[in-house]
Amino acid sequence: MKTKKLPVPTPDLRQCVSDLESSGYCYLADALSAANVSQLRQRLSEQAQAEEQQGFAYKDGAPDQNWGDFRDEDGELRPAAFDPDAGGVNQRIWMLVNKGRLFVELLQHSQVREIVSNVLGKEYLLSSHSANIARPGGVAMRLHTDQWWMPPPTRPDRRCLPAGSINRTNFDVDKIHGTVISPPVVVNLVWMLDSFSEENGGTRLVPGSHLLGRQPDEDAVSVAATAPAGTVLLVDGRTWHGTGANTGNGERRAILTTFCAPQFRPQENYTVGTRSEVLMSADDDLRMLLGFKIWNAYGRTGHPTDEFISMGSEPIGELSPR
């Protein structure tokens, strides 16, 4: 696969957009100040420690993890995503919108949002806002995309796999003449709270893979994301990627944010799972990201002219005339 020179950290938004379009990822340099990084590290570490102490910790990256399978273009079964139930040493922290003001404030980063808007357009949703603490001993995740659920193009006379039957281990693949790709409808952000390196398991990426129009090849050659703490890595949702193996002797902490186009279902259900105190202080932008804004009549709970869902109100039920 031939690509241009690999992206490097830059504060230039136009260069970031260009890198994202050509390579499938980019690095926004110095997105977080040293003070921001320090505060976020402390809050994340406190939350992770408390969740572990109180039995809420979620671990993955086990050496004996079951990776599952998917079918390639020849119909052969290939390894796919990991099984999170297998446990491990890496700790995931979910639903960060509920776990501290600092995490919510990241969503308002104007430069990052400008890059995301360039890909997804005027309106989009927060799909997930979580964190990963990659610790020594965790194994690398299999390469995958975060648009695995996107029904691929197919021939008009072919019986395709129904869209609702697609899952992480069951893809629909049709050999068609030429390369046809789906548009990007997901953008991932990796907020680096520690420097990323090959040794500490920096995210693995396959440059240019977002333009191939298929799920990852088993023998694809990936590169490690390497950049200093405070950098934000932005990844096209079609790009082949996965968590690297931390072979160093220290933690690698990162906040992982995913945005998706408003037509799609988010990974985290914010309209149900967001705490009331977060919603009470949310502005219109945050409420839009959390799915409380009606998009072209989708997401409504009452009158079709409402702009936002009314939080905490009881919908109209069965009525009888007086």
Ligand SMILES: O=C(O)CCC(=O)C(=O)O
Given for the second form:
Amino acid sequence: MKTKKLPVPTPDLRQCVSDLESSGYCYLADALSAANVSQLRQRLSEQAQAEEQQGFAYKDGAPDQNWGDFRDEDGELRPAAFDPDAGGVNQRIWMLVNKGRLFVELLQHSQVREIVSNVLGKEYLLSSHSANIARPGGVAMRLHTDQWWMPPPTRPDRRCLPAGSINRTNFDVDKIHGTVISPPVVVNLVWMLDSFSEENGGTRLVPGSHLLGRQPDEDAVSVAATAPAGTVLLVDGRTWHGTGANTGNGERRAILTTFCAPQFRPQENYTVGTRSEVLMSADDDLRMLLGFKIWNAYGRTGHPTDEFISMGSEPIGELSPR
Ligand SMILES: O=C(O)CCC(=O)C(=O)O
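Please could you give me the other form, the form predicted in complex with the named molecule, since above is the form predicted alone?
Every component of the complex follows; first up is the chain already shown.
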């Protein structure tokens, strides 16, 4: 049987687009310079250490972490995503837009943005911008997709799970796999600040799973993302993936940036949570990513034809004629 070649790091954008389409992920080689990687490592490590010292650290990847199994309507075992109280050795650092200019600058990477636009179109939102430091002893994360909430296609005669009732452990999956599937509405980036290997917990990926139209199978066979520091891994929102187990003896630092199409709700709420100094220096592109640009009259606070919303101005309230 002829096996399909798996994506390898390449500086060729057309190859990246093609790998993303056929395998559900691609690697953009040398996306970050060595100097940039080293500055990002330093800022990230300082922030991680400070969050730990000051009691804000969020940890996961404990050996006994309950990632949660559940059975769907048909009795099939489905994986849940993470347990918020898991504990463990891996450290997540959230809301990077507020934690340093270097992190904000990553969002302007033109080649990466070109690949993302190819999937999501001209306008999209930043859904989350965080980091995951996978440490020795951290166990593998359950395979999941990054658009698990997407109501899947269905049949006219089928009773669906109400869209608002979908959660990380309760998906609606019709058994019409292979005929129609949902489009990608999310692209996830993994900026490698250390070289990724099987040993240090390189992201697990199931090549081609983006075209299966369902949530991950319990026994799916995955491969580890392996590439040098400075590479960006781009993952289609439907691809089955998760952090690998770090069985090595060094940290695997990565920045995780997720974009979603503008009609969906981002994971991190930037219109409320972005610090004022970041907003003050934001250009229109960053304001779009952060959700301040009105999309087809959605996201407005006043007139539907306004282009952007702004912070700090009091909305029109109850009025009386003069
Ligand atoms: O850390 C990684 O390699 C991937 C993390 C991931 O899949 C997630 O946070 O959803």
